[in-house]
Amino acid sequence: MGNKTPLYQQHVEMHAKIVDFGGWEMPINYGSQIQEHHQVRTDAGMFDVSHMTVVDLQGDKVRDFLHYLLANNVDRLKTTGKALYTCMLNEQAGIIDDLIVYFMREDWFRLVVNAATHDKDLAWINKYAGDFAVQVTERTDLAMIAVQGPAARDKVHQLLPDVPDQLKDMAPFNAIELKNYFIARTGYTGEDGYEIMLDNSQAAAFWDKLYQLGVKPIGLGARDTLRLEAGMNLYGQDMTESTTPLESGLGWTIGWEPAERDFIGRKALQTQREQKDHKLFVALVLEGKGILRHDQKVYKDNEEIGTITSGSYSPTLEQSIALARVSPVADKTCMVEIRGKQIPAKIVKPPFVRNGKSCLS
């Protein structure tokens, strides 16, 4: 038996199909995965993301520690609650994990890291934290619920007794602490919404109240198609310890300046940047029949040039889409091998969908 979140019983009572996900018993769907996908794109859905790991870092030198630990530059975080997306790299610039870091106080930053990388993430963080006298605290007392969709924020506001203007006016990638909640305007779907951290003992009641407001539960299946349409990477497929941010479409997350900041993996990353011979991360739209899937091979002029890292049918676009890592010879078209046949695909710029609308020209 795997780990169970504080919302496990809710999933069972809502007839979810439960699967193992990174050692956790999680809902993959509650019925129709496509209906769940459209629910988030058109209204509001809620996800149990309590399997994610929340880590608080505290100490007088925590900012200096994060300067060294993370590829992005936390000096961009100057106001309370401001969030930053970044990668945590090894010495070879391979991605140990991608994560979000929140600035709360000068002596307190909060990280949210992936469930499947929990053990290695904490080991890596603790390996260097002592050099900076940083206290590392895993917040196992907190559950997390993501509420996503065009109506998501309004539905959450209805559950709060007094909604401060600071929350109503809060920009994306910011967070606020209220009496019982840590509310971040972040997500993994390409829609607006919140990720809400709250005490484990309060999670079930909050989930049930959201459901009474018409916020439908959404499983991991729809979460995957939503994030793929939004062009968001999945750790373990689109990026791994064997790939760098430059090979994973995440060059924009690297804080190159100031040049004197020495973060873990910088030297290897700088070398790769200068050589310019690494593979590229691209988005694909299938032009023939079939479904794009992880590990399918990509060809150009009958030469294998890369591999699909994530692929699926897009419920919003009603066609097959994928993310892939390919050699620089790729331009606007390619072929994908599906069941022994090469099917034409178009190379496009991600995302595929933004705010429920197609980004394809």
Second form
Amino acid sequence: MGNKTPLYQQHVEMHAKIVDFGGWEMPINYGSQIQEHHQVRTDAGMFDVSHMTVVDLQGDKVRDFLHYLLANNVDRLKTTGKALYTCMLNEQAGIIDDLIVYFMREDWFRLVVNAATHDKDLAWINKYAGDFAVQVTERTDLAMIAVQGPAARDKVHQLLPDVPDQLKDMAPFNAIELKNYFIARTGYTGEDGYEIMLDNSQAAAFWDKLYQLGVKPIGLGARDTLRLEAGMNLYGQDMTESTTPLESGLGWTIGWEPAERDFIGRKALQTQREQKDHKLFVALVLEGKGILRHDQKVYKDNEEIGTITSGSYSPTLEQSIALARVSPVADKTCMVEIRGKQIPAKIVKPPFVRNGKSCLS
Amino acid sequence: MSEILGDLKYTKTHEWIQIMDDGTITVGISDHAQDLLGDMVFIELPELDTSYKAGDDCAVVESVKAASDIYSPISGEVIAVNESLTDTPELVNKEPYGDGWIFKMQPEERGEIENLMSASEYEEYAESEEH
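Next, give the form predicted in complex with the partner chain, keeping in mind that what was shown is the form predicted on its own.
Next comes the full complex, and the chain you just saw is listed first.
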């Protein structure tokens, strides 16, 4: 039997289909995955993301530690609650994981890393933490609920005892601690909303109250199509330890400045940047019939130029979309091989969908 | 619990087969199969007038989750395909035994049909697969 989150019973009662996800028994859907997808795009849905790993890092030199550990520069974090998306790289600049880092206090930062990479992430972090006298604490006492959609923030405000202006006016990629809740305006859907950390013992009651307010439960299936439409990468699929941020559409997350900041993977990244021949990460929209899927091959003039890393059906656009890693020869169109047939696809810039609307021209 | 119709035959790959009065057969996928696969978004129908052997993959149903092959339950020739699935693949979810049928065949020989599972055999098989 896999691990269960504090919301497992809620999922069973809401008729979820449960699957194994990185050792956790998680809901893939509660009925129709497509309906759940539209629910988030048009109203509000909630996701149990308690399987994700929350790690608190404390110590006087924690900022210096993160300067070295993370590819993005934590000096972008100056105010309490500010969040930053970043990769954690190995020496070859391969991606060990992607994560969000929150600035809590000068001697306290918080990381949220993926569930499937839990063991290797903690081993990697602990390997270097000692050099900086940083204390690493995994917060297994915290559950996490993501509430996403145009009505999501309003629904969350309704169930809080009082809503300070600081929360009402909080900009995206910021978080505040409010009583027992850590409320972050972040997400993985391309919609507005919150990701809320709270004590395991409070999770079920919070979930049930959201449900009473009309927020519907959303499974991992819709979470995947939502993030794909939003052009967001999935670790293990769109990026792994054998791909770098430059090859994964994440060049914008590399903190190149200041040049003297030494972070793990920097040398390898710099070499790759100078050589300029690395693969590119692009978005595809299928023009013919079929569904783009992970591992399908991409062709240009009958020459294989790359591979689809994530592909599915887009419920919002009602056509198939994908993310792919291709040689820099690719331009505006390509062909994708689906069951032996070559089907034309258009190369576009991600995202496909933001705040409920198509980004395709 | 998914529905299993008593008067149909079934395969281990979750197709159902209805034997019509004129000896032709209609093929679809079971309620159990559509429930496992989830929301259908694309159906690749078999080629009309093409002959398949029993067990040949002849069509593909794609849900949001994954693509699954549909196998010809017996040897025979495809005499009709359900064109409405091209624009409304969700019929396979909504009415797996009705408007969600996939194709019709003229069997090569009747004998093969007898080898398919009855409803009760299929029910037992589908349950055993879940454990």
